[in-house]
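One chain comes next, on its own, written out as structure tokens in the form predicted on its own.
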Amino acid sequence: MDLVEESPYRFRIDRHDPMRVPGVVFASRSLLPDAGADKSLEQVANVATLPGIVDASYAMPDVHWGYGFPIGGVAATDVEQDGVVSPGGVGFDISCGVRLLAADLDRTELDGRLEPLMDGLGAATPRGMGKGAVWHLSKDSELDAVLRGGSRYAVERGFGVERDLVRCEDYGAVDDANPAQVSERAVERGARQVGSLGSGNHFLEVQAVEEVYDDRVATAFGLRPGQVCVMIHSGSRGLGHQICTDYVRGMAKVMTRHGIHVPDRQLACAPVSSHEGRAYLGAMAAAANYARANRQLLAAAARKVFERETGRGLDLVYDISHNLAKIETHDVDGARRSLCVHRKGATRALPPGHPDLPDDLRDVGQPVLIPGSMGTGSYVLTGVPGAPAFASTCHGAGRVQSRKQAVKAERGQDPRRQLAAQDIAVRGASRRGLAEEMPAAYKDVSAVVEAAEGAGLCRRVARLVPVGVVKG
């Protein structure tokens, strides 16, 4: 793949047939994927062939190979010009995202309290591949309410406070959810998982604010040096996975009828305005609401443990998704256009003054939550004016090894002992599960954030370091 370096953190893939727009990769040279082992840049070019795509097919600094779209891919299609929606541009874990809560507690106050705190969080956090959950829904109508109301419904039922909704993307729920478009199999998979972490790279992590880069913005977010925080990374579990599976299969069958041809069947898609496109967006929104409720329930469980073990509460800093397609209005070639913005392994990063921000954040921009690999730091960023890629940025460190490769690389090592040597307490993960998520399997998150900031996508506010982690 020929790349043209436009600036230190921006590379271009020139348009060639059947691409409709160029590809743009935000990265440093050291972060570019190894073309021999990772085909994600080919996927960037493939995404550029989608009907209705505008501006460019974008890749964030944490880009790596995914299903159809690369993980770290951003693409927008023009709704009024037969633009399409592609389930592969959202991914299987719909609305997988990150929630950050801040405690009125300094790290030094955890001395003597960390072990019982981690024991409590481990016991209160359902995780892994099973069906355990914080909320055992008693009837189908409750799941329907979750799919329609997301965090709003969870708060209504006592799992949180009104301020949680103010500090959550979309005020806690996507309004155009349509549970009728969710299959019975998806409902069955999700019914017993509301309030559960899952496995893989999902986690609940106790962290401490190690460094603040912008005091004014950090204060607005509710963060200060030395403060204890909790970061939760989870998504829509089996329900979202099944919705993606269902709609990839369904759209693959109707593309020819819509006159659509793509270079990779994993890019199955349909016009946003078609029956199939509207049905997917309704089902996807329902899964997004499930994911918001899921993280709300996990936060409620963590709050109880913190109150019991430390006597302190947890305030929500923000909750943001990084696998979603949203209908948004953006300037394209000097005109306001209605776009379907796909962000897969990429997060929205709204600038100061954006009307979708709550009043208490409008002057500083949206909190952007970037988890690092297990055992490394995480970052809080903020959106900046005039950013490219439809106000989007990276979502994490980005894998450089498959899970199988990571386990092989850690053979003979004891990941738990390695983390303990860094004073990081671990609860609940198997040796294999830990090996899959060790830092060697990921890019350097600091380098990823540096590239994102250098490319003008966002700005650093604070860096957090892990103290304890609960894994599936």
The other form holds:
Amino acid sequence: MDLVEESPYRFRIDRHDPMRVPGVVFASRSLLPDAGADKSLEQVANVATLPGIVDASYAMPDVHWGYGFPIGGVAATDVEQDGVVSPGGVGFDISCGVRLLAADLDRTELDGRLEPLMDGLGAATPRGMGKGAVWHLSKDSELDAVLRGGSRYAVERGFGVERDLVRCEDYGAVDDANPAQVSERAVERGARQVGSLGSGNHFLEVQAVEEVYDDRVATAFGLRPGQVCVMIHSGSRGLGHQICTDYVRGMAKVMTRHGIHVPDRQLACAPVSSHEGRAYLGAMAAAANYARANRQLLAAAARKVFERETGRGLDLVYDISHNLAKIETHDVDGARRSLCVHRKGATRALPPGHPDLPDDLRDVGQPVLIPGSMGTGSYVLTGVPGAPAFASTCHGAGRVQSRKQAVKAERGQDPRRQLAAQDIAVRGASRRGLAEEMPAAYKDVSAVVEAAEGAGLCRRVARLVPVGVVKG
Ligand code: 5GP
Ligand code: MN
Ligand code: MN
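The structure above corresponds to the form predicted on its own; please give the structure of the form predicted together with guanosine-5'-monophosphate next.
And the full complex, kicking off with our chain again.
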């Protein structure tokens, strides 16, 4: 793959047939994926062939291989020019995302209280495969309400406060959810998992604010140095996974009828305006609402434990997804166009002044939540004006080792002890599960964030360090 360095944090893959637009990779030289081990840059070029794609096929600095689309990829298609939507451009964990809550509590006040707090959080957070959930739905109509109402419905039922919704992307729910387009199998898989973490990479972490880069913005977000926070990373569980599976299969069957040819079967797609495209977007929106309700419920469980163990509440800083397609209006070559923006392992980053921001964030921009790893740190960023890639940035550090490689690298060592030696308390997760998620499995999150900022995608606001983690 030939890369042209356009500027220090921006590389171009020149357009060649059958690409419709160039590829653009935001990264430093040392963050570029190793072409021998990871085919994600080929995937960036493949995505550039999709009908209706505008501008470029983008990769964020945390890019790595994914199903069809790379993880850390952004692609927008023009809805009015037969632009397509692709389930692989959203990913299997629809609306997987991150929620950050902040306590009116200083890290030093946790001295002597951390172990019972972590025990409580561990016990209150359903995790792993099929091991219960915060919410036991009493009837089918309740799941329907979750799929339509997302966090709004969870708050209505007492799992949170109105103010939470102001600090949720889309005020806690996306419009246009169509539960009728969700298969019975997907409903079956999702019904017993509302309010559960899931496995592996998903977590609930107690963190402390280690560094603030911008006082004014941090204050507006509700963050200050030394403060204790809780970060939750989870998504739409079996429901989203099944929807992705269903629609990849369904679209693969009708692609030729729509005159679409793609270089990789995993890029199955259909025009946004087609029957299949609209059905997928309706089902995807339902899964997005499920994911938001899921994080709302996990937060409600954590708040109870926090209040009991520390006497303090948890205020929502923000809740944002990093696997989603959204119909948004953007300037393309000087014209306003309606685009289907796919962000897969990429985070929306609205700049200051954007009309979709709540009043109390209007002057500072959207909080962008970037988990790093359970052993290193995580970041809070904000959007910047005039950024490329449709107001998007990275979503994490990004994997460099496959799960298998990570387990092999940890052989003979005890990951729990290694974390304990760093004073990081761990709950949940098997030894293998922890080994898969050790910091060495991921890129250096600070380098990723530096590249994202250097490329003009976002700006740093604060850095958080792990204190204790409940792993899925
Ligand atoms: P993904 O959504 O791609 O599964 O994960 C997003 C990011 O979360 C990963 O790229 C990684 O940087 C980060 N991550 C995974 N596990 C943990 C964890 O236990 N704690 C923190 N803070 N970050 C994690
Ligand atoms: Mn996920
Ligand atoms: Mn995720």
